[in-house]
Every structure is written in structure tokens, then in C-alpha cells.
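Listed next as C-alpha cells is one chain, alone, in the form predicted alone.
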Amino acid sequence: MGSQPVSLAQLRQLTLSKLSPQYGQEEAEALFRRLLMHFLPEWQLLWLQSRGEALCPPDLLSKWEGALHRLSHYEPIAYIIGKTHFVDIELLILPGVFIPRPETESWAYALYAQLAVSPRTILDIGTGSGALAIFFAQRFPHAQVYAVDKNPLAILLAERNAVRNGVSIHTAILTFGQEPLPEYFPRKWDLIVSNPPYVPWEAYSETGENVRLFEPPEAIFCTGFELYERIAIYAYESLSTGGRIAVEVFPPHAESIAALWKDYGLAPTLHKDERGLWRWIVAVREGEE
């Protein structure tokens, strides 16, 4: 951008010619606006103000540059500014800690609005930057709620996301099924909800750069059902009388393992996402309502 003073507008034509030809128009429009937002976030008083004219604070141009960089070899914009939202929720997001998706999003809200009777004890298993436990948490503030992790930095940005959010949620650091949740946590759950890896190792290649040279890989690939079965296991266990547990899948394999937990003593009932996939499964114990 060089030295000379640069105008957002400028800035604009110049984030789009440089962004539109990897991203498309439209997303290389929402990345400038979320880079805004991030940097200057009385950006759109000044674009009303002078009509796009308003000149860029000149420390500005290095870090837009450097943003402009990473978005071009397909770093997340969330591990470039540092945060993302799900919901209404703000949440920081580091290199190494899966980055939640709209998807996830759709289901938790519809999950929250079918629940007649609110949880008093929630398990959130593979709770990564702590998206899913901080919204029930919002969302049921008398409830106890409880989120594990295997990924140290995942647990660490769960504890601060949910500081940062004005709720308390109680953690561990474990591999899920295979180590025993601490002695502290509930032995009968109200909910437990996981959107745990479930995109197979055969669809690597399929998926897009910004997802297999930057997020963890453990948290979104897996092979067979197994964490499934884990989790079946589990609930049919540990759930309260009238308690439902809710995980997310790849919609191909959602058949598969709605039989799979029926195998297991579970009811399990899929559901849809906007796209009309199969996106997310709820279950009971086997006669229960």
C-alpha cells in the first residue's frame, strides 16, 4: 500500500481486488467488513460521515497488510482477529482450537427452544473454545454446567470464554471414554450435547485449505463411529430420568449411527439443518419421553 494515505474506500478496492479472485465477491466483501470491525470499529460512522473518503489511521496499513497476507494463503479470519461469535456470543479463538461453525449455531438455538423443562446438570464433551457449554450456560443460569476437552489450550480458552461471558462452567482435561470424568462432576445428566470430529479421514482432500493447514485436525476428523459408541454408552448411563443428549454428524454417516445408538439402548430422533441434511441427533433412554 506503500506510504502514501490511503482512504477506506481505497482500502476497499484494494482488500477486494486482492481477496475477490480466491474468495468470490461477496465473501471477500464480508472479510473486509469483519476486518474492519476488528480494527477499526467506528468504521462505519466514518465511511457515513465522508462517504468512504475518512483516511485510514496510518498504523493501520501494516496490520492490514499482514491480515491481507495470512487471508491469502487461507488462514481463518478467526485466528487472524483473534475472536468469532456463535450466537451472541463473542468468543476468542487461538491457532490449535477448533473455530465453531453456523451449523452448530442452528442446531444448539433449536435444541434450547424444544426444551420444556431447563437442565439442571449439562455435559458439553469436546467442548473446544467452550461455545456450546458458555450458551447453555447463558442460557440456563441455575444449571450446573460441566465441558471436557482433551486439548489443554481448548480447556484454557474455554476457562477465558466463559469468564469473558459472565458464566461459570467447571472443566477437565481428558480423552472422552477413555478416561474417566473427574470425581467433582455429576454422575446424572439433565443434557449432554457434543459436536465432536466427525468428518471421515477419506474426505481430507475434500475439505477446504483454510481447514487442513490451520485447524487441529483431531477435532475434525475420525475414523468409524467409535467416539459415537463412547458417547452411546454413556448417556444410556448416566442420563437423568427425562434427560436428552444432542451431538452433532456428518449427514451421511446420521443413519448409521441413529441405528448405532438404538443398538445401545438409546431413542434417537435426526434432525435437519437448513439445507435439509441431516445435521444433528437427539436421544433418550429406550421408554423414556
Second form
Amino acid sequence: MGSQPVSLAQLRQLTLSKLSPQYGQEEAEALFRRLLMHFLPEWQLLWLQSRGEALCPPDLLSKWEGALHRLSHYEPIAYIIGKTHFVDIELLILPGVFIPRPETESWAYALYAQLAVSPRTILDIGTGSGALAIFFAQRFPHAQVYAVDKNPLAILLAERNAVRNGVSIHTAILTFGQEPLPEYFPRKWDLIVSNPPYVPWEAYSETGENVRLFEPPEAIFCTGFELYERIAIYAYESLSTGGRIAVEVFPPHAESIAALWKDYGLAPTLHKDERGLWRWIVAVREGEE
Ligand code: GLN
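Same protein, different form: I have the form predicted alone, so give me the form predicted together with glutamine (GLN).
Shown next: the complete complex, the earlier chain at its head.
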């Protein structure tokens, strides 16, 4: 189309014809809306929408076609527009950092609804862009929230995202289970959360191109249950009385991980996601105060 001006209706048509065969109609519509909100300020979008055939700004089309090109090569929209949403939080996202998923949003919310007492200390293991840490920091403003990740870029982003969302979190770059937590971290936690890399490498070839070609594999794929074992050992010794740990799991592995946790003295309960798959496990540390 080159650089001639187009109307919103033409832009939508262009987007749907390019993306629907690959993404389906509904997803293509959603991508269209996300690109609109990214490329146009709200006032301009409202103005264009109220004026039927009015033409979009002249420089829009080439940027738009660039984005469509990237989407047609399976690049995730979050990397193209540099942000995503996690529940009601806007997070900046950079290539090289895991993009938070809807299944994590649902359990984070369900877990929050389960908590009768506000946690005072919260640890997020493998925080990525900071999604879980920031979510809980916003909901429990009096809690001290800590987040670790082995990826320095993720920690940089998590810190920026915390500031942008008006909360403060303490961070450290480290490989959990291999390196100790810093001395200044609390010894006892009221809440530990984690969405660790859990997709088995054997499932790599069945994973979508958007993930395989663009996301950092070390944030997604793993071998065995070693990390869950390390998390269980740590949780057993560091959860405060009444404290709880919640982790996301690969659904086919949920029951094995729960059994493993029992061996480490935890009492796990399994929870399903919206598709009816076992997706997260919670264990509460019982005992006398
Ligand atoms: N749920 C993600 C996916 O299926 C994986 C997340 C993870 O490994 N923690 O792509």
C-alpha cells in the first residue's frame, strides 16, 4: 500500500486479510485493537472513530505494515508494542524476557482471594517482568516484596515495571537453588510464589512458533522436577507458620510434583485452570504460632 493515507476501516480490512488466515478472525480483531491503541493516542483514535472515513496520520501505514510483517512471522505482539497486561497492571516487555500468560493471571487472582490474612513478606522466584511480584505488592501495600531471577534483563525490567506501577520491590539476580538468597532478604516468608520454567524439553517441537522462535527458552523449558524440589526444600524451612507457597505447573506433571512435595513435608493441594487442567499447587505451612 506504500504511504498513501488510509481510513480506519481500510486499516482493519488490511489487518484482517493479512492475519486472519494465520491467527483466526477473533485473534486478528484483537491484534488490530492492540495495534490501534499502541500506534494512536486515545484522543486521535476517538476522533477517527467518530468520523467514519477520516484518514489516519500519514506516517501510520508504514509503521503498521511493519508490525503486520512481524506478526506474520509469529513474533508476539508484546515484543512488537513493548508491553502487555497482567490482570490490571501494564507491564513493559522486552525481547529476551518471558511474556506473562493468562493462566498465571487467573491463579494469581484466585490465590489472592484465598488469603484471609495479609502476608508481610512475599518472595517471587523467577519473576521475569515482575508480574506476580507487582500484582501482590499492589494488593498488599504493607508487605515487603522480594523478587529473584537469573536473567539480569528481567530484573531490570521488573524494577522498572514496579516503579511504573507505583510499588517498591527488592530484587536480586541469581539462579534459585544454586545460589543463596542475599543476606538482606528475610529468613521467613508469609507467601512464596513462582511460575518457573516447566515445559519439558520433549515438548519443544510441539510448542508454537511464537514461543519457540522468540521467547527465552530458559524461562520456559526444563528437564525433570529439580527446581520444584529445590523450591519445596526451601519452602519447608523458610515458610512462616500459616505461610503459603503457590507455584504454577505443567498440567501433566501436577500430580507427580504434589507427591514429591509430600516427601518434603509439605501438604500440597492441586488447583485447575479455566480449561480444567491442573495448573497450580498450593501448600500451607501448618503449626503453632
Ligand atoms: N505457560 C507457559 C506456556 O505454556 C509456560 C510457562 C512456564 O514455563 N512457566 O507457554
